[in-house]
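Quick heads-up: it's one chain on its own, the form predicted on its own, in structure tokens.
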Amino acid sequence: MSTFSPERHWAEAFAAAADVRAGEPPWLEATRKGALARFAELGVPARKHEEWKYTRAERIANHPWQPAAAASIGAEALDELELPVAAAPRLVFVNGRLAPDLSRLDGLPPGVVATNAGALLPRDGAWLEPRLDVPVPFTDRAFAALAVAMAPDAAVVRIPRDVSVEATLWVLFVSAPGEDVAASPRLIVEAEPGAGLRLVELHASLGASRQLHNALTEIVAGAAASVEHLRLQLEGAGTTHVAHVHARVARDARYASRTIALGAELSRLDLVVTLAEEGAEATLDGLYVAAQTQHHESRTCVDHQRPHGTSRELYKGVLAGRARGVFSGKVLVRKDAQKSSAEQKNENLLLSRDAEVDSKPQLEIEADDVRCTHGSTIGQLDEDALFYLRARGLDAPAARALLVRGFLGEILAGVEDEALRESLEARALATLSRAGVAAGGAP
């Protein structure tokens, strides 16, 4: 019996595709090949690699996934999701496709660009042949040079100079039900110099079938832009979740990141965001929450390379039954990044004796004039809190949900729309409440 290969068996599913691609322009074609070659090389990472140190990469990979087809699912799909999406601007994409019957993109401004790769490439082709291939912070990420490989077509975002787009956009990307396959989202925001953007990225799968969805987002903020990205992990119990996430702010710009991670079995986030001109901000904050077996692996990297750049970084775990949390956050201050100013905090709540978090905040400074601080903390609820709400009339399940959800609030509060963020309260209690946790199951 031969050993399994997952370079082989993706050579043979991305040869297996060919007529798929076969109106692709050749400059696609070659793309897709040299990402292919490129994750046949770095191979899979094993478990002396530092960066996979805590979560098996041959658990991910050494399985014989297949690429997602065509698939379709019907508007009341999107209303199972409880989400307040209804009524908002949004580009729906299922398996990987744009579904054209379930986007909605009225009130946009005028210029604003919404649409998939495929319809771009035969007019913008030139400007999409760089941002299809494997984001520079991602050269060495097998994973991420696998998405760009097998990714079927790509969300593009696209704001014009001086635009603000007053309405959250949702781009949702939905897996239809399906076992053992794999999709590989993508998404492409632009926002040129001075324009304006809030966006909501969402992955959710309908059912619990066993997957692998392997994602990747490239966002460019341009000069004095401001992007908010909100990215939501919502996906079923079966999922295995990869993702890469790049960001780079030019002069003056602002990006603010919102994660939050409540799905998925198997789920890590590597994201790194590159402030790359003078007073670029970036703004960091991330939610995980898991419970019986679930695992989470948060990675990131704020890479300050000129002068008076500020990163700002708050990342917060719950984990209960014998759930796992990982995060690791390095912020790197380049030795012409002078008057830099970085915070960086990962807090996390253990309300169980089995679960468990690896925490590990870093700091590499190269610059002499710069103000950084890093901090992590682990620990259980209160007992002195839940004492006190005993003492006034709580009993001990109600005691432990509030002081639970106040841990989260922290986090959702940057969640401006009320019925997304009690949503997503929700689902978070709803996750411990199945470990026994906020329903008052003991520690």
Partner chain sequence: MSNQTLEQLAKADYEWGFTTDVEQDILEPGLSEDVIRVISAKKSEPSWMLDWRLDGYRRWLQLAEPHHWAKLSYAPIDYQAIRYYAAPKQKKQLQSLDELDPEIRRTYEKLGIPLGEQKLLANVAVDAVFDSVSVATTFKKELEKHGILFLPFSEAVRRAPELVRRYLGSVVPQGDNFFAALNSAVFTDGSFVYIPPGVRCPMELSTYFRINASETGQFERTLIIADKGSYVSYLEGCTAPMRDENQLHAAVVELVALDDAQIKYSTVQNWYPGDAEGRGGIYNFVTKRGKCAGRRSKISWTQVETGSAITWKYPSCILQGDDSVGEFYSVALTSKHQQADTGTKMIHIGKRTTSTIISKGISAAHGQNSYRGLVRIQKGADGARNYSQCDSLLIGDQCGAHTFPYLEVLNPTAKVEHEATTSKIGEDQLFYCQQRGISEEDAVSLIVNGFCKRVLKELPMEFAVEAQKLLGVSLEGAVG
Contents of the next structure:
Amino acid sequence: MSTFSPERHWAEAFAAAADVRAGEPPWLEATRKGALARFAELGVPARKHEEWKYTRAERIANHPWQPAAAASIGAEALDELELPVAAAPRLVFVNGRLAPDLSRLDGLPPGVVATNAGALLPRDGAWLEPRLDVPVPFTDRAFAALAVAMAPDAAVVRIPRDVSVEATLWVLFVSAPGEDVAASPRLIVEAEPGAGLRLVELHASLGASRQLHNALTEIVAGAAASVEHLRLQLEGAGTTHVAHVHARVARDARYASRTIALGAELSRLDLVVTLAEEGAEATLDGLYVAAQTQHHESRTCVDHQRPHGTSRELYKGVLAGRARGVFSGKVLVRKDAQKSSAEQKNENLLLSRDAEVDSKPQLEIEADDVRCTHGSTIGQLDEDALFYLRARGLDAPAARALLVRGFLGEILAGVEDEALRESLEARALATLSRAGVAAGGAP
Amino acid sequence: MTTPMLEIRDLHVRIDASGTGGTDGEAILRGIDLVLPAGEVHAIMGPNGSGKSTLAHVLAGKPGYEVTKGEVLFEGRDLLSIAPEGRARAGVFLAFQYPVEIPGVGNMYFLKQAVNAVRSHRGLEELDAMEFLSLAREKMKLVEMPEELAKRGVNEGFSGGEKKRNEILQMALLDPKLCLLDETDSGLDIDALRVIAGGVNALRGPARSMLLITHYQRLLDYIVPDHVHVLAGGRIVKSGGKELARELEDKGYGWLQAMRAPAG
Amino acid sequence: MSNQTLEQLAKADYEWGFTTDVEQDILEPGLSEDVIRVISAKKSEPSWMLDWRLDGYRRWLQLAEPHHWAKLSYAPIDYQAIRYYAAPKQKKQLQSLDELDPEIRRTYEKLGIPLGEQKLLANVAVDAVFDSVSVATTFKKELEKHGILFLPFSEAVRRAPELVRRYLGSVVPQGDNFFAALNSAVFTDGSFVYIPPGVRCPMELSTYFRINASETGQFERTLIIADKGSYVSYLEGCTAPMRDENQLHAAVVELVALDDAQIKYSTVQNWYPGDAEGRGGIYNFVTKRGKCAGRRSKISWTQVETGSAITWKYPSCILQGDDSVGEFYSVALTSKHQQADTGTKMIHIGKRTTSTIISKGISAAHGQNSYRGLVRIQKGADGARNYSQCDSLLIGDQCGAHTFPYLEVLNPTAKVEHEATTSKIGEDQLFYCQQRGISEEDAVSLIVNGFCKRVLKELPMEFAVEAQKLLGVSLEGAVG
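Next up, can you give the form predicted in complex with its partner chain of this protein, since the form predicted on its own came first?
Let us now look at the entire complex, which starts with that chain.
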């Protein structure tokens, strides 16, 4: 039995990476050290931990990951992703560091900040300081603390008051091939009051190396701001993807989250949406598709803190092969959050004998004047519908594929960019057809 | 002169938001005067937002309103100091614009509770299950209510028309003196309207008064009122005979709103 | 009807809160192997029973109190401050029920449970458990004609040792959880039921539990075995005196249904809930589990939980036999400062097993109500079905309602559906009722009974009426 200690391992890795942090202000070093101490103190969650009941944290942490070094990739690598990013304004991060030559930011309205924290530090350190610490809802999450300690840089997007960005802004986190490396991509987004932003956050790896990506995203939607956030997890087959995403939604602001997880061997998303002020609104849509031995866990928490908040959530999962899908969704309505309305739904499709789904929707209601519902279903394709299609002449695989497409469609339909939507659908179906189901893909 | 069924004197009402943590709302009724003698049917018409439904709610005692001035006499007694159920037992009936669903509570059971609450208040014997059932069956014919609806939960899964029938059925069973019909015609097709109007007309009588609250004149083709009042900006701006309704239908409410006295 | 309800509502808070003055045979507080030996000796148990208890005790010492996951908060329990045995002194073996201590007889009469043979509840056989021991069991002879055993547990150990040894702990093993282990060590009495093959039990069987002595815990154990093709309906009721201290109740109920057998188990739990400030009340930590061991067997749990300061219980079904059926119908009401964390587990193992969960939680005053339920479809459970519905009703703004379902599905042919809603008693609904002449309190009990109807109709008649009254009384003062 080896006596590998993740806490000791990361303390050593942190010390060894001092050069990466050279030139950082003392407060940032203090923030990082604080986060590292927090990680050591929290430790890797044991299996008994209610939040880690279905995904074993040791499976993620008990490995001697080495922090990813800086790497550069060519523009052709972006083409490999087969995503419609060529014309889009974008920030590209490789191994957690900005790749200026791959990024393009022309056409953004004046005043919009889209850059890396490193570039911002000399002039906007005071603004960054609180934002670079562990986001409040994640102070007790070991992996979020580790990300704060280890992230070499961060993408920063800031939309000034009352400015609406027309184009969809992409932030791409790409990791270069390399065995046993760990990357810590970080994203900080702030839409000031009245601002509008459509954002795509992409996580992808080049190749199928065994890697850990420990991602951390913090989004603020100021009063009456609108943020649409599409988060794509299209990692390679060797990747373990751990993500913490927090969105704070202010008065009368709207946050629309759509998370699509198709890649990685093991992935876990922790999404917390705080409806922090009156009249805040959030929608959370999610899709997870897993086949073979993939394991995907989506954890969401919508925290209604103030009155008249609205949230609506729909997470859908398709599991094939020996895959396991986990959904854990919490709706919290606090004492002060009267007149809140919350809807949550989780639907799962199990396509094979060896796949497994665990669904844990939760309502925690402390206010009395609320309307909250949740629902969860787990089942297979509707036999009657299959028969109906076959009676209309489709063969069984085509009929199945059609039904699966319909199931995915409810979430994918919200992806406005048609090329992107089609690409995502093709990927999802390809994943499933590799597992021998839903073959047929596009008709 | 005999005591009128209902007398409203200089009634001022505003939204009472004290319970919800908000600020108190603006005045909705700004000095209503109305006399409704026994046996008469009056219609209150007016554009949306004129305060028609508020008037019905205040008369029935719905929480959330504050009477800032004025008084309301029911058979010469102060109405506003009585609890909602007390008003109902005394004979004030409100047919709701949006009848409320109460899942799981059987419609017949609910009606029996209500009828016996009213009867015992009036010093009458409570009806047992059999007596009540035969009374209910008789009244159900009046509004052509299918037996099947009686078995469901109160208004649970009823269509708009079924809910309105259920309201008139309740009115027939509770035998009220003063009927307030709040937008009873809304959401009804002509056939349903005819049935419901027939039920209401059957209940007219010398000892019963009715206040019909409606936006449209259509209802008044079937239930012909003795008087028509026009409500705008929280006041009655015009009163007249049944022909006033026709005039409103032709001209709309615009010409009357111009007549609205300056707000106090 | 409405007058009657009003009368009920107007009554004092907890009308079952009196104490009975009887001579006690009581143990000093504290728990050790010696205490367990004394309990076993008092009951003249065979050595295998004592060994079984000691095994439970040793497991208990290894286990930690389950604090981390349940949404409950209470001061730590001092297990050495509890008396583990209290019984009214009996001079000799009773020859007939007429020899029962008149004080105890009066107690049960006050509770509405007459024990004199001539006044027996029509068609209900009662086992009356007073603190740690069974004091009376009615209709024994009538039942024995059908081969049915309905015995105090301690008597069953003597009279049906092979059945007890075979099934005791077969559904809830000694080391299952902290409270079950404690119960295994110190359980004093409870009911034992055996229904022979093909017998449909001709009457409702019922146990009425009464805590009387102070500082005591109640640890009863119930074991029901329905042999092939048999049917039994079993009812359980409970009350306790009003005391400022908290008292612990840690029971274990095990049900076994063989091929084609059916067990219907109903509970109206009305332990003392504590006062309006949250002082006193019973801590109710109960493990109830049934095993549908046979094909086409069925176990149905119905519970109305209105009492206790703390309720921690998850009546569960292990659906092992193919085509077996599990049901859970629950109304849990928390008012005052009560806390309830309750629900069920449905473990689908056999093929085409089906389960239904209907849970209705009502929170009023400072009550905290959590539904926690697990539906697990094992790999081999082809064609398994589950439907769950969990609704919460809130009355007032100091209470809370929480829903924690866990759905774990390992078989693609299964179909699992879960729905939940949380809402408050609408002001619109109250006003509508008032406008029809129904007072606010009547309207609330009308709406609450409507909300609970789906569950209440599962209860046997007499219990349903009792439960409706209880809901009304428990809500008194919570509105307005």
